[in-house]
Structure formats: structure tokens, C-alpha cells
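This document starts with one chain, in the form predicted on its own, laid out as C-alpha cells.
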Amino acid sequence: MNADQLADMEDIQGLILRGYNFRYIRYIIFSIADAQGARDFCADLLPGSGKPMCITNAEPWPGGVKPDYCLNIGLTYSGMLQLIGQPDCDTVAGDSPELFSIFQQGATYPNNTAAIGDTGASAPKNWWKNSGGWLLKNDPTPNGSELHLQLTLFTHNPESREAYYHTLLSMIPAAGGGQAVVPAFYMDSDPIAVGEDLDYIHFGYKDSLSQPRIGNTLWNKKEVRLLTGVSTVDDRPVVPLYHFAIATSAPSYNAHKLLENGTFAAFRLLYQDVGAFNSFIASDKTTSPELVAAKMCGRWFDGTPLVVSPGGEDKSLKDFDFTNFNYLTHTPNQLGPPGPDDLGARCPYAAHIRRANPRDDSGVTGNNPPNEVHRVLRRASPYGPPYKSDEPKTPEVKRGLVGLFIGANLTDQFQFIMSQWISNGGFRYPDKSPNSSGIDPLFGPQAGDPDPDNHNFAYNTGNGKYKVIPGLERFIRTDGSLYLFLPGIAGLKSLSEGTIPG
């Protein structure tokens, strides 16, 4: 696949092209007891095996109908060397330095743990027994390397996920007296209503409203979207498909043919402290909780953007009326108030949805080209009971965000993100906030961090003063995290077969 050309549907996995809005996931990883026995079962997934369920591509859905589930796996470099063994991960290494060599660390390597904040209560030794889910006998290791495949089920209904996970565990080959995968870890995620919507996350914003318009795919044409019900111009700028699908040929990488039409992805498992959350923007007796919550991720609760309406929320947005917004230049159907925010009076420089991704603000560290380089496909969900007021805080209940965060270049991607955006201080230029807009406020300071100002959340009022409301504490915490590649179709095969293209 060139750089410019259409994706091609047949051979990338459904997830990375659409959002299939299945209510009802479980997230599953496995272990491989063997290497053979895991090979036969890639192969029995693969579609058109004939087999009871089989991974899902982007195709679009005969009559536009929903099937009864979807399925999407990944792998980890460990579970990589299972299959195909060290030569030939050393080739595909390096044929693709700039992708793989991330990859190839892992999510627990100490460089990329300490930039991206799993420090402290989020360090790897303290990853996926903290949330439940864990099966092995034994406790994880710190560097996850018993962790190979991650599958990821989607389904309309609890009853369904049941039944459908039970069929993908009788595909498991039989060896040596026991299964050649076994089950390591799960997580089921159900969703959050606020009325009659179903979109929302444990700290009450509704969720799934931007992500990246992937260019050269069928998706991205009206007539598409006008069929699927969306009635509202898309003015989000286009990401080029090779961000997403890996191209053996794009301007930014070299990648191996194995590589070619899969992608990468962070796996992660994110609790989150609605308690400590809710007692924080609540703390100032000055200010409404609705309006320090709405600085903080820059949207109010039901998803509205501060840029469009900072005085509430609008209830008359729709679509793609959440999302058509830029923060410098208007976007043409951009709704709201006229003139930038350049000074991060309606929307806070510190504010998540700017700091993970800033559109067409240049002035933001790294952000050239705007609205490229550095998106992420987001396919996370929630996870566990909504929080009560007066529920006991001890033992903690289970709750947060599960699920992919996608991209071909996990550096230029995730990582950058995390490290350079979320985690950092020194967000944008000129900045005159009391703390350089600190770092993101849902997020929190990292363990120890010894700057004062990161335990203060600051905006901007809009006349040139600044309201400071001290005690912003790490309200998410990382329970688990894979970096993994997600195969195309013919690479899955290829896997199967336990060797690379020439």
C-alpha cells in the first residue's frame, strides 16, 4: 500500500477505520501456553476460515446492518516472538525502525513508564491485580512478558458477550493436557447512562465525540455519512490514512511488509478517582462545580465545547456541531462566539480536550503541522459501577477507562501525547497563566512531582485575571498497560503461518 492510496477495507481491522458502537465489550488478554497451538488459533480467526467467530474488518456490513459481534486482536512484541520467533522480529525491526523499536521496549520499559506518568501507584509492579480481572494463578511480573494476545469482543448485550466469549474459548487448540492460550486477564465494560444517553464516562462528560477524519476512506464521504444518519458538515481537518493503516510506503516511516495495512496501539486500563474527582471542583465555595469541570476538560458535562459556548451547555448542538471548532481561526460551520481564544479565556490552555489535541493552535509545543502528526484513534470505554455519593471508600470500588489507543507511530502518537502534552508543563507560547497551564488537570500531577504549581489548577476568567483553585491531586491512576500491534488481515495470516513476507 502506497501512502495515497484507498485503504483497503478487506485487509484492516474493522476497529481502526469506525467506531462500531456495540454497547457491551469485554476486553480480553491471553497468554500463550503454546507457540503452534496459538498460531492454529490466528489462523482459525482469520475470515473465511469457516470457523464460529472470526476477526473483523472494515468492510462495511451487508445492508448496512449490524452483526451480532465484532472481534479485533492485538499482540505484544512477547506474544510476537511466540509466533514468528527472534530472526524474524529482528528483520521486521529493522526494516521499521521508527515504528517498532517502542513496540519492541514494551509499555514497561522505565523511559517510557516515567515519561508518560506510570510512576508511583501507576508503576508497572502494580498493574492488573489493583482492578480485578487478573485469572493466572500466578501474580503478574512487573515487565509483562507472560501478556501475548489481547482480543477485543464487542456485543449488544451482556447475554450475548457471555455466549460469544465462551465460543472464542472453545476455538482454543487443545496442548500438553491444557489450552495453547490461556486466559490471563479480562475486563468487561457496560455503559453509562445519563438519561436516555448512553455515551457517558465515570466522571460525568458525555464521551465519543471527536476523533481523527481519516482521509481515504470510505467513512469520510458525505453521501456515508448522510446514509448512517449524520446530518451535520464535517469540518474536521483530514489525517492522512498512513497515521493509521501502516504504509510501506509513506513520507514520515519505513515499515516491513508485515506491517503493512495493521497499526499499533497502547492498551490501557485506567482507574479513575471520581470521589477525590468530585470533591475537588466542589472545593471552591466561588465557583459552580459544573463551571471548574468544564475548564478542566474544556467541554460541559453533556459534551458542549467551552469554544463554542462558554457560558453552558447548548443543547441544541448536534453531530458534528460538537467538534467542528478550532481554536485560532474559525472553522466555516463553527458555531458560537467570533475571534480566537488565543488567550484561553473561553477554553484553558490546560483543559484536556486542548492539551490532547490543541487543532489548529501552532503556538502549541510540537503542534506542526497542526491537526496531524500527533492524533490518536481513541476505542475506550467504561468499566465498572457508576460511583455513589455515599459509598465506602474502603474497599475501593473498581471503576474507569478501558480500551485502544491507536496510531502507526506510537512515539510520534500515544507517547507524544502523553509525555509532551498531558504530562508536561509548558503546554503553549506566550503563555500567561500562573503556572504555564501546569499539566492536565484530569490526569493530575505525577507522584512526587515536586512543583508546587502542579497541584494548582489556573484559567483564565476573561478579564485578565486568573482563578487558582489549589489540591488538583492524580484523580487517574494506569491499573495495566500493552503496547501492541494490530495486524492486517494478510499479516494475521502471516502470523499464523509463523513467518514474514520476503
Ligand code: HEM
Given for the second form:
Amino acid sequence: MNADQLADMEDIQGLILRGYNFRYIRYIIFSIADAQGARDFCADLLPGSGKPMCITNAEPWPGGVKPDYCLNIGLTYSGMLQLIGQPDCDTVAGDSPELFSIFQQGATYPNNTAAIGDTGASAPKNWWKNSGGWLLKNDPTPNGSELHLQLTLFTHNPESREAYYHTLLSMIPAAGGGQAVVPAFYMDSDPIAVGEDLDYIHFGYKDSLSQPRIGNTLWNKKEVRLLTGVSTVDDRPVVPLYHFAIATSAPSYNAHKLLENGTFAAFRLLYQDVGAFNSFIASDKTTSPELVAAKMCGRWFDGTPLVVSPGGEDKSLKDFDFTNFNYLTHTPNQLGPPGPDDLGARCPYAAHIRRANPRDDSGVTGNNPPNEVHRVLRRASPYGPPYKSDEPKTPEVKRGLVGLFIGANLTDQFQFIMSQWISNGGFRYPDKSPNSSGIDPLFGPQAGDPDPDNHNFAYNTGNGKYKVIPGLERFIRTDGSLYLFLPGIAGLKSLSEGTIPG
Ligand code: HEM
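Form predicted on its own done, so how does the form predicted together with the named molecule look?
Let's see the whole complex now, leading with the same chain.
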């Protein structure tokens, strides 16, 4: 694909190329009871099938008006096995070695869970039921083998979410005296408002600010951008499309035709312990909780980046001002203090956004070439009610972040970021902090983590001094995870026919 060739918007699922910004979402997981019925269900969901609901592709919305709903689909490896059978799965696996094996192993595979901290309370044996939302009579099996299709329904209000959910259920074919696919789990996501702004998440931060800027998409074309009314210039480097929508012609991996224009994703259900987080940020009596929280994230609560405004929130920032920044060499339109933040004096190396996307910081282990390979698209949103400081500690109020972390190559993208940058020490060389910047403080150490460095949060206060705050705990617990394939529309058609392309 050359630089000017546009992505195949008709074939790529919509949520891969854009965040829809719908406020009421339902994340649904189905179990396949009858393979042919499941294929028929997938066929009915194809765009153009004329059925009541269909999967949303990436084509621009007519007149720029959002539809009433959007719907996207992914399947687990055991779901794919049911649809096309072992020999065809083996063919796809054989032709797609770099992309397929981690998907085939799945989120519960011990090596995958251990590397990203899905152990202890976050281990698969505790998943799904812990968060509520489990619908099947029997308990979930620890390897998640009964979880096959994951659908995400995006709507404008709770009433239409309910109505479209029931429409979706009504489309399920009957089989053997029951349903061909059975709802196994669902979780709703409603917005958390701070004033008029609906983009907040449970620890109190504004979210949805930074995403990779994907090449070859319509919205990257200058003429289209000028029409969208954004008042600042986008400095973000373009990440090639094949890192998010699979191309059989991609230079860095091999892919079977079934995968074309599809992608992979980690579906994550992440409980957030807001009480413990709030206690930690208030634990150092000489530092304000807002400052500690900003240093942990790399952004002030309102989203102002620390590298742009280290002294506090900056209400004059707009549009791309929130994402036009680097850590070492200023981007053309970067605001704020001149010079590199090489020692993390503005944004600590440990901070979540620096770890999850180190941008141009080539001192970071594995960030080569910077800004390109280890990138992830986030399509996640909050679930559960907002935290109240006087709420009882037991029973635990179920709340957190749920959704998809998307990338064509789960090993190099989601799994790499989680295992190497978020959950692991040795993030950057050189690093003068007393605990080598430990691990990502928004996540915190697992109970019993033997490494003392991971139980502190340290940040550079300038002048070569470091503030060390002890007592870092685990604030995020994994309550469910699936590794998914999100097919292109042609791929979904093949799956619904029980075949793979020649
Ligand atoms: C409950 C769990 C999580 C919380 C509370 C959380 C919180 C945040 C916040 C507040 C931001 C700043 C908003 C923005 O830049 O758009 C952010 C950004 C980000 N997060 Fe997370 N996050 C969580 C899980 C994850 C996971 C599992 C990953 C995946 C690997 C991840 C990757 C990222 C990335 C890539 C960015 C953007 C960084 C940038 O481009 O500067 N996050 N997160």
C-alpha cells in the first residue's frame, strides 16, 4: 500500500479506524451452542444483509451524522475453531506465524498471564464472576473456552442500548430447542461526567486524549481535517495502517488472506480500586494529591500533559495541544517549557502515559524505531458507578475500565507494552531514579512482588532530587480478558460460510 492509497473503509470494522464517542456501550460475550447457527448469525450481521442490525464498517457516516447505533464483532480462537474447524485454523495459523500464535494461545495461557501481571487476584480462575455480569448457569471455566464471540454495542442513551440489545438477541437463530449462541456475559459502560465533560474515568482523570494517528485513513487527509473544525495542528507521527488493520502485504509480518483488514485485540475487564488509589495519592503529607496523581499518570486530572505544563492544569489548551509533545525533542507545535525532559523532571519515566507510549524517548528499552511498532489503540470506557468517599468498603463496588486494546500484532503491541513497559522494571537507560522507575504506578505491584523497587513510586523533583513515596499497592485488578480477532467484513463473510479464502 503506498502512502496515498486509502484504507478499505468498507471492509475494515469502524472502531479500528475511529473512536465513535458514543456514551452508552454494552460489551457482550456469547457462547456458541450450535456452530451452523452461529455462522448464520454472523451472516445476518454482515453489512447489506438487510437484517435489523449489522456490523459497522469504517465508511464515513452520511452527512457526518452519527448513526443510532454502532456494532462490532470479535471472536476468540475457540470461536474461530467452531466456525471454520481445525484444518482451516491450522492453515491460517501456518500462514500467519507472527500474528496468530498468541491469539491461538489466548489470554489465559500461563506465559501470557504471567508476563502481564494477570496473577494472584488477577488470575484467570477469578475472572468474569468477580465483576458481576456472568449470565451462564455454570461458573466460567478458568481457560475461558466457552467464550466465543464478543460484540460491542454503542448507543446514544440507555433506552436505545436496551432496545438494540434485544433486537440483537432476537436475531439469534434457534437451535436444538435453544439458541445457537447464548449470552454468557455483558458489561455496560456509562459516562462519568466532570462538569459538562463526559470523558472522565474512575481515578479522576480525563481520558480519550491520545491515540495513534493512523496512516492511509480519510481523516488524515489534509482537506478532510480542515473541515472538522479542529483549531490546532496535529504533530503526531503517522503510524502505518498495517499496525492496526492487517495487510497481507505488510513488511513486518505474514498474514493469511482471512486476516486482511482485520485486527487483533485484547478485551480487558479491569477493576479499579479507587479508595486505595485515593489513599495513596494523599499519603505523602508534604505533597498535594493532585501533584502525586499527575506524576503517576503524566497528565493532570484535566488531561494537561506534564511536559507541556509541569506547574499545573492549563485551561487554555485545546485540541491537539493535548497530544503535540515529545519527551526529548519538541514537536513543531509543542507548547510549554523549551528543552528535553530527558531526566523525567516534568513527566517521570514511571508515569503511565510515558510508559505506555514513550514517544521519541529512544532511551526506553525496545522503543526502536520510536513511536511506531509498540503502539496500541484504546477503545475502552468506564463501568460501574462513580466512587463516593463515604461508600462502605464491603461489599466491593464493581467499577473499572472495560474494552479493547487493539493492534495487528498482539505480541508486539498490547502484550509488549503490558509486559515490558507497564509491568516490568528496567524501563529506561540511563535512569537515575532510586528505584529505576519501578513499574507503572497506576497499576502497582502484585501482592507479594519480591522486588522492593516496585513498591515505591519515585519521581524527579528537579535539581537531581527524587521524591520517593512508599506503599504503592495494586490499584487495578484484571477481572476478565479475551484475545480476539476482529475480522474484516470479507473475513466475517468467509467465517460465516465456514470457509477461508483460497
Ligand atoms: C484501568 C486501567 C487503566 C487506566 C486507569 C488508564 C488510564 C489512562 C489515562 C488517564 C490516560 C491518559 C489519557 C490519554 O492520554 O488519552 C491513559 C493513556 C494511555 N493508556 Fe492507559 N489506563 C489503563 C489501562 C491501560 C492499558 C491496559 C493499556 C495498554 C497497554 C494502556 C495504554 C495507554 C496508552 C497507550 C495511553 C496513551 C499514551 C499516550 O499516547 O501518550 N492503558 N491511560
